[in-house]
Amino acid sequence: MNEITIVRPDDWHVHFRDGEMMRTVVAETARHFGRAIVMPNLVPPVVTRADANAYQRRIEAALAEHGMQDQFKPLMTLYLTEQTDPNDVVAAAQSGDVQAVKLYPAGATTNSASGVSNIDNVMPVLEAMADNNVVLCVHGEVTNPDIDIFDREARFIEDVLQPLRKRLPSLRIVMEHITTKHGADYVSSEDSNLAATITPQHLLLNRNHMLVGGVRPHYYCLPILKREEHRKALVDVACSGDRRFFLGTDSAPHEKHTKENSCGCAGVFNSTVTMACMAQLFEQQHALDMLEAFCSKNGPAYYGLPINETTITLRRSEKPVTLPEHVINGDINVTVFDPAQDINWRVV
């Protein structure tokens, strides 16, 4: 197959960051994608209804500059603290104004201080949500600096995710970001209420891509990259149609200096390359036509929103493309995502 058409995908995670960065980032989504769930994880973060309608005229500005306010909605999300206001939460998640609240532990990731330091402390907030069907969205990791960052998923599903799902069943979960076939295999073996978002670098590469030969800064990201059985089982659930996985591409950019240095940031940009690489994906596991349910369907069927009503064209070309080195903005120099193999497919 040299040419492939389908529902125009969307991003069930994203970061467009604010300001000068996220005018320089939105376009490169907006391309591809019909929608995002915009991560809230702003310096101060966006905690409440009143703050999500701000963040999302600022990009919806963004959009118009580049004349993509028509094709392209950005899904608001609120930043989970522990004193966030439940009656706030289900008034913006009835609205319409948002459709989920993301859930950082504490010092997990980037702008995540902020974060929830013992689940028992927003156990309002959740039982709101799963009484009035609001999704929570979690950065699937433990912070306890015992344990090794590696294991970090693990014990996040053993310790705080299994106990919270006994606690609250209907609460509906995504794992953002999964790394491991431990997150997988959770999955997995659910039957509701528990869906996952997988990214394209967590697919594409494994630990020694970054570590190997010299340390790669632009493809350290946290979730950090996971051993090569990890990834396998990653790819095993993308390319199986499965509705409970779907595309979130963790997007995060950083100017170059700031990945570059001696404490570099943690964050990959990929949404520039997104559909391209997982297109390749897709056909080396002889598995493209599920592509369309992995970007396209299973997302919006999970939040239950319609599919898009437009498409996008994916062609094969003999050679290899030319990826895009660097998204350049004035000042700004983010670097994209480097998928370490050649990419023979193009978005037309």
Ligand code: DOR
The other form holds:
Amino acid sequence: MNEITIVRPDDWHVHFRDGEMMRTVVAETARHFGRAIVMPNLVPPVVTRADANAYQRRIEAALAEHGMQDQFKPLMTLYLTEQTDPNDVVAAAQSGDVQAVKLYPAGATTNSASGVSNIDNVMPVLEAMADNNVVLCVHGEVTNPDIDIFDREARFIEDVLQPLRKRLPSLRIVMEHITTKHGADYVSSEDSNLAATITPQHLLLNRNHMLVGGVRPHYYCLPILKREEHRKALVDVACSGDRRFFLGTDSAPHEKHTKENSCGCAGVFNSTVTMACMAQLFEQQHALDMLEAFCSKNGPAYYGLPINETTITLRRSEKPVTLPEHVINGDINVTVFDPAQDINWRVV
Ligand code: DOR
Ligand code: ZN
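Okay, that is the form predicted alone; can I get the form predicted together with the named molecule now?
Let's see the whole complex now, leading with the same chain.
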């Protein structure tokens, strides 16, 4: 197959940032995707319905600068803090202003300082969400300094997620950017109210890509890349068509100099090349017929939204395509994800 047309995909996990950076990256997503769940980890974070409304207007203004305001819809999230007001969350979700609430364990990742230290302190919010069918997106890593960074996802499942799901079985949860076989197996083993997003980098790369032959800061993200056996487990569930797994790029732009640094920022900026990489991967797995489920159908089904009405077409060429290496806007320079293999697909 040299050409495939699928329902326009959505990105169920993206970081747009704000200001000039947002204006730089927003079109990279809007070009291929119909909607995206926009993460709220700004400084200060997007905590209230009013914050989300204001941020959405800024994103829409940036889209309008690119003439893309009618082809792309940002879906907003709230950043869960220990001060979050349950009534504000429910009102935001019921009005449609907000699609989900994001739980960051305090200290887990970029701009997570306002996150949750003790889950008991947010139980009233989580209970209100469960009662009102509001999705909770979780950054599933424990932050205890004694826990090895490669074990933090597995420990989160055991120590936080499983107890939370026992306590509140009706709460609908998305485990964001799963990176391990533990994550894939756990989500696969549960019947309902649990799904997971998976990123392009965790589907294409393992930790050797980041660490062998020199440290590659543009592959550093959180959760960190894992062993090959984990990557394979993610590929299997992504390509299976299982409705509980869908694409969330976790595209997270940082300026080049802040990643190529003695203390580099976590985040991979991949929006520009994600769909080409996904077609390449699904072709290799003889699973091109599942590409649409993973990228365009499973996410809306879980969130209870219609699929997009338009389509995109991907075409395969004999020769590898030349992928952009940077997205540049004035002084801002963001390095684009390098999939570390030839890519023969492009979005037409
Ligand atoms: O690598 C990451 N970057 N992981 C996250 O969880 C946050 C993100 C960011 O905002 O830079
Ligand atoms: Zn993220």
